[in-house]
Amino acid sequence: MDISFALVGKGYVIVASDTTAARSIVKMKVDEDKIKVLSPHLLMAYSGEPGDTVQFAEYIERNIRLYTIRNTHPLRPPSAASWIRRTLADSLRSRRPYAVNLLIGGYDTSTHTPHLYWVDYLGTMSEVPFGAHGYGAYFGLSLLDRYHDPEAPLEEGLATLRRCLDEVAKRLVVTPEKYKVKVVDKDGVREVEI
């Protein structure tokens, strides 16, 4: 059970993450961060199938990591984000497809602007101003579409996010402990406290 919200606001975009390993009704790990940093403007938090969802997210960082290696310089985000796409896609026409969601933030250093991108588990990709998934985005996303504004500054967009963690803490059955929520901007990928 994943829940995950993202947003963008006037130069940055906020990521979070619920950070409980269960399966079935066993909590496993409260601990568990479910957003990986791919490199220092852009960042994914993936949730799914426990097995597929860490080695989808290790995979696609390894080889981010070997493009900027061989290259001198990183992937912009609109170009991450397609190529993760086509790998999530490419792996579901083969023996053993992905079952991970995603969404992706990051911050393009070339125009100044902030990106997000939901993607499913089947390839689709879209460009949002504000997306989740897992039970939470039953909850989160009317709040969003109410409250959201792309031109708001930080503190404006973690209490927008804070109301949808709220409403899932108050409406979800099983509501998790803690979130992880990180921020990229121009100054790169950091851990805020919410």
The other form holds:
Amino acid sequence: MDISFALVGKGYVIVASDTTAARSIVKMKVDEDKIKVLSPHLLMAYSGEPGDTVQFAEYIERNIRLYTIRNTHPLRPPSAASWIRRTLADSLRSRRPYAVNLLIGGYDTSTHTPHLYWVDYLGTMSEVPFGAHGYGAYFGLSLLDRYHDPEAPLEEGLATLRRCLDEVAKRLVVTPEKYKVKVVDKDGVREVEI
Amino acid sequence: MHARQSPIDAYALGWDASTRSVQLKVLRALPSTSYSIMARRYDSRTTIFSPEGRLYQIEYAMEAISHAGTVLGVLSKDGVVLAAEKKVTGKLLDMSGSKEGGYGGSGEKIFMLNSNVVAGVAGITADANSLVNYARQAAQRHLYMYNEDIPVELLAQRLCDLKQGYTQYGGLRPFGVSLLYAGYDPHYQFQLYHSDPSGNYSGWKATCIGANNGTATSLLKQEYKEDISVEDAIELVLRTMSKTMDSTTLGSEKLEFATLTLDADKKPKAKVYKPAEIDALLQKHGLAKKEEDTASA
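We have the form predicted alone; now please give the form predicted together with its partner chain.
Let us now look at the entire complex, which starts with that chain.
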């Protein structure tokens, strides 16, 4: 039931995810942060099989951190995404694969470009201007296709995201009540209210 | 001659070079008798410290390198330049393969480690070949895992981890090889690193390994200018090389040469010069014939 959206704008990436943790038909928690900050300029929204998600996200978080400590500079977003995809693809071919879908957004400080990667639990990866996972994708992608502008300033990007969330609220049978939205740009990661 | 001049370090890693030169001064200051006896007692094993706290085999390996052909590297804003003196030469040596083969050069001292790193080696060639092979594998492993060219410092670290292992795990001989890495990555742009048999590495603006490295380094120290261009770096390298090498004439049979620059797409482009290109380059800088350049300097 997790819903996540992400989109690229002029020098930034917005990553949004709902904050519900549900089990069967019960909402267990409504303030769960499902976006990990992997490095000063890297975000990862994760969704999928409960349990797998947190386990996998923490594994990724700690290994990206280890790389940063060992090598004095963090992995750039394209390399980090490639490594995460590889980890997921290797997991898929193991006895007990992780069923986790990801949106990886980052800002490359060496080339000054924002990057967004859509990754699913099969290890499919694609660099995209916008992306979504979960039921939200059914309502949001057409809106993003119509309204997304890669050159738009942050306010416009957030307005586009707002449209998607409103549509989900209007049409989806079970709508999440809250979203967490994080932005990554040249100044790093910050949370914004929507 | 291997005591290095004070390092012109680029990335605050020069400390190890200066510590080493202090260490080697101690080596020379010791009375010859005690030195040789001590050395003999403790030099058979690479991993045993002498009572003065030294590893003789490692020092001998470095000594061996200071007799090898000179390798010279200069870093500039828009590229890195490497030149190497070939030792294995002669009228009867069949060089026909080196004219066209591979990516150019005769492949004795300058090697491509990855599309963004070229290395010059000084020391035992067989050891160097083994290290080059290891480096290429390490670079490909990184490409496989991260889908990017390996950062230059990381590649130097990989090799140094291997070399360091031979100073600690018993029974084996250390690699008798020093390397200069000329590379590019998006993190720190163009870079020049040096690594020695002990597993130390350091970043440089201009440096030299092998025979006469002291003379060459002091020449480089005098002549090197901040924000030098690649063209000027090429000239500096050739001029320094012609002054340092023992032979009177400079030609493609004694010299290997490579540059690393960026192409039109801002991707690193390594060029290992072919013999004909080296001769043309020497001609261009007026260093092809005699040592008139040395006289004028």
